[in-house]
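Read the single chain below, which is given as structure tokens and is the form predicted on its own.
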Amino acid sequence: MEYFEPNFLGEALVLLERFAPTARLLAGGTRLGPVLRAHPETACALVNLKRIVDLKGVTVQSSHLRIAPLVTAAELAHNATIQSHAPALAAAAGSMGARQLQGLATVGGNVCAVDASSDLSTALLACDASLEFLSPAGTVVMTLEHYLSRQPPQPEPCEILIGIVLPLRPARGAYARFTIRQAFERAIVCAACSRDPSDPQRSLRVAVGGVGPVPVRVRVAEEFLSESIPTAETCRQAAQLAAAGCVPPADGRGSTEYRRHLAAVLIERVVAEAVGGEHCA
């Protein structure tokens, strides 16, 4: 396997380009790392990210806040303007294990490892997310639910993801993930949700991981809140519709009535903080 560590993002694509489609992009190494050490094989290029400017750091640019893919678990959980505009996003990255392992996740490496219970990817839902990729013929854009949706759910051989862009705006927002084991461990089922205050039943958002594929948005209880009053009784009737229409896949970790009920805890719990004690005391 070559090994190379480009400077800029053009270097970068010329190598992804040269060598698709088996170079790999390598950002925190997290996850990456352990599927090269069981098959190496399947990489005959590992393309080093991180000396790569353009790829780090949080903006703010006019009505956007924009988040570089190389951007770290515990940067997202320490920076103040992810806490004020995304706090369900800088809660899922405190969340996120050991110290070690925080210093380590980039947010770009967790969103294209398309992990089910990602839990960077399925607070990134509740914020509205959309991604920006680099790619021999331009800029490419599209929202993160999109990017979830695609057969196979992961950038395209010569694309790079270069931008996370989320709303420019105050949020209430929470977190929740349920796991056997904190440090390295990830999670079984988890939930988020985020609100706008000044609109606070019709932003409503919330998304699962853990109960299929990839994380989804769970539009079943944004409808049903966006419709009601929200109170405890709401919030736990929207957890129930929501963990309903759940069929997650059962393994060594959990069955599936298992995932469901955890489901529907994690979700009526983060709805409830998002939405605020005035209601749901």
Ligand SMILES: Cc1cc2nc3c(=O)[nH]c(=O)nc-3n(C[C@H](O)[C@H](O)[C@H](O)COP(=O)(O)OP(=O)(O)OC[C@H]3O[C@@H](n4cnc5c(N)ncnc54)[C@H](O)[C@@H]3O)c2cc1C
Second form
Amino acid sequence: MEYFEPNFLGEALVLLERFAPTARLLAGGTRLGPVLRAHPETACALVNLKRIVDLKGVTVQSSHLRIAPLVTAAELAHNATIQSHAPALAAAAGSMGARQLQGLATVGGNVCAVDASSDLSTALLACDASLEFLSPAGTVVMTLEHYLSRQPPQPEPCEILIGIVLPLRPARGAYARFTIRQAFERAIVCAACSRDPSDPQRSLRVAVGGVGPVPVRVRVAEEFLSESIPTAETCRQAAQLAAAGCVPPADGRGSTEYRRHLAAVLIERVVAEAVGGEHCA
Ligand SMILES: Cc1cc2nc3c(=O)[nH]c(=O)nc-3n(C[C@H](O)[C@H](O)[C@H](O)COP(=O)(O)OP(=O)(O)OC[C@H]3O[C@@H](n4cnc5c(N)ncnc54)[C@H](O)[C@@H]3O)c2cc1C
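Can you give me the structure for the form predicted in complex with this ligand, which would complement the form predicted on its own we have just seen?
In what comes next, the whole complex appears, and the chain from above leads the way.
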């Protein structure tokens, strides 16, 4: 397998095209590393993105917050702009796996290798995130929700995720996850909620992970809450409605009923926390 460390995005794109479809982009390597150790024959070239400055940092633009894909979970958790504009994302990043993992795992890798209960992707859904991809055909922007509906939900062989864009607005938000062991284990079920206090009802977003192949937005809860006065009881009802609409696949970590129960508990918790304080009685 050939190994490259390009300095510029253009170089990375040329390498991807040259070795397509078996070139692999490397970010933190927490997901790709184990896969390549087990199946090195699946890649003929490894393109490490770590030298590309354009893929690093959090920037505030006129109406958006732009998160570059190489930003790590640890950086997200401690970034003051993320804490005030996307608190659900900061909380998700701080709760993900073990400390060592948070220092390596990138937000881009989390989105590009999304799984059922990816912490950052679940929180980003609740934060109304859009994704910017670069390919030889140019730049494409799509909502995270649209990306997650792709079959399979992953970049095309010559696409590089170059930015994650969030609306720039102060937000209240919350994130909760359930797992048996905190360290080194993905959430069984996780939930996120975000809202803009200046437009509290229409801006409310709820997302849940661990109830299907990828995290999903829970529109039934959002719609119910947009038409109700937020109280502890309406938060509970919204969570019950949301969970009733989920049919999580059973696996060794939880039956359908168990995951549905967890979804109800976690959704109620995050919604109550996000609308709480001012309204929730
Ligand atoms: C022990 C263990 C525990 C874990 N715990 C958690 C957890 O608690 N929560 C959680 O959400 N996840 C968890 N994960 C999964 C993983 O760590 C995360 O999804 C992480 O964010 C992946 O990021 P990375 O930078 O390591 O990605 P990498 O492993 O470098 O890449 C992952 C995939 O994304 C592609 N990719 C990366 N960047 C780009 C880009 N810019 N454009 C296009 N493609 C790109 C790579 O080619 C690769 O296919 C865990 C994994 C392990 C091994």
